[in-house]
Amino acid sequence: MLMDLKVVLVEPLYQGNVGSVARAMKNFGFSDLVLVNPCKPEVEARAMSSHAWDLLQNATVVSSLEGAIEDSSIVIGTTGITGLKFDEHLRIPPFSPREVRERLSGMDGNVAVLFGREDQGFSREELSLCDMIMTIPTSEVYPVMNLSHAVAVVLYELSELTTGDLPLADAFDVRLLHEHIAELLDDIDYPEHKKEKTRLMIKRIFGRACLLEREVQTLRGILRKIQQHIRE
């Protein structure tokens, strides 16, 4: 069975492009479809969509990317413009879609694959809800794509992604892990200015480690005994 995956486009623009999505995920096998804020998909959206036109009326229709991911263990951003400051991790480390497959072969759990604004991409705060970048190797000479081609390549490369045996951990203890490690560095007095970054390292760090249930409880129970330590 394929991976249970999403794909999340976040204020697409044109109807155009939301019924060719729809038609290039019917065509690899993909049907959980969610619009943050979307353009109305009427006319335009139906002839793109052919004979997908179903996969768009029973997309979910959310106000927020917050509420599109909140079930999700694993949240990729897709960009076409990769790192530009080493020091600032909002877009490394990119990753092609096959090594997205790759990594997240063998797993089982919730995936979402988030797709930016056909003429703004995505800002600072939505980039920091990812947990890995996804990127396609492009021509240097113009290197984004149409949101619909490259939500073809994307879907074509994750489409012999499938279910295996390893449970990726569950959304809500992701979370709680990530508060947890907030509270520690607090706990610990850690610079003010450096910990927007830091948080964001750690969530690159665990993206790209796919980690599973059992992985989570423990790294939360090294927390608890560091905490009890620092506070007795």
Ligand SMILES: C[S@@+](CC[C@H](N)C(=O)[O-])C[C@H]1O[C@@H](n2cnc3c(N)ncnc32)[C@H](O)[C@@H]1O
Second form
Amino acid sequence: MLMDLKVVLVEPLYQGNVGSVARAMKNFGFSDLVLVNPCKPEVEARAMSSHAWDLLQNATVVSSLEGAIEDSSIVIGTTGITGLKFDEHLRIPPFSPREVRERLSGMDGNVAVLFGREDQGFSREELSLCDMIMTIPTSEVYPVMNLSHAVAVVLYELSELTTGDLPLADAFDVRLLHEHIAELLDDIDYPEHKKEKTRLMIKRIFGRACLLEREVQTLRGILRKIQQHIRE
Ligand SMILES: C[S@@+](CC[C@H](N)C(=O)[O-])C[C@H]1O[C@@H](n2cnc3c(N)ncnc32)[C@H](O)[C@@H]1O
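In place of the form predicted on its own, the structure of the form predicted together with the ligand is requested.
Next comes the full complex, and the chain you just saw is listed first.
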């Protein structure tokens, strides 16, 4: 069974790419396409989508990335630029599509894979919403691929992903866990200037772990106990 996976295109600029993405999705058996503030898919998009025009017609159009991923347990950002050039503050180890497939194999849940703008990729704020970063290994000489080519390679690999019976934590519960951690940092008077980066680091650690429902509940239980202890 295929994982419940949606492809999110963030502010795609060119109709041709949007059409080609729809085609690649249909080629690999995916249908859930979300477009954040897209260019209007018209004649060119239709031509490039070929027999996947229906998929494009049924795409969900939203006005914010947050809205596109609010129900996703795991949010995976994609980029051709890694290392310090990518973002010196985030320093996230990127995963190849094969590594992502291996990590998610046997699990069940909502996964969103994000693809960035053709000209600028993602902003730092957008990247901070991601649990994992995925990079297709390419030539170092020219690592940045065309948007729709990148989608096709990623989906080729993820179409081999087999869903299992381990439920990924619900997006809402993961959000509560992070709110809980933020409260705890306040309770222990964690240095104000370090809070944001620390919260992001914890989000990344948990993101890489692909937390299961039971694990989130256990972590929240422990945090509650610590909080009670501190507040007494
Ligand atoms: C043309 S690229 C964007 C290039 C942009 N100049 C940048 O700085 O990221 C459009 C999108 O394709 C995807 N992409 C391109 N190359 C990739 C690669 N090697 N691995 C994973 N995704 C890639 C990413 O989602 C990227 O945001």
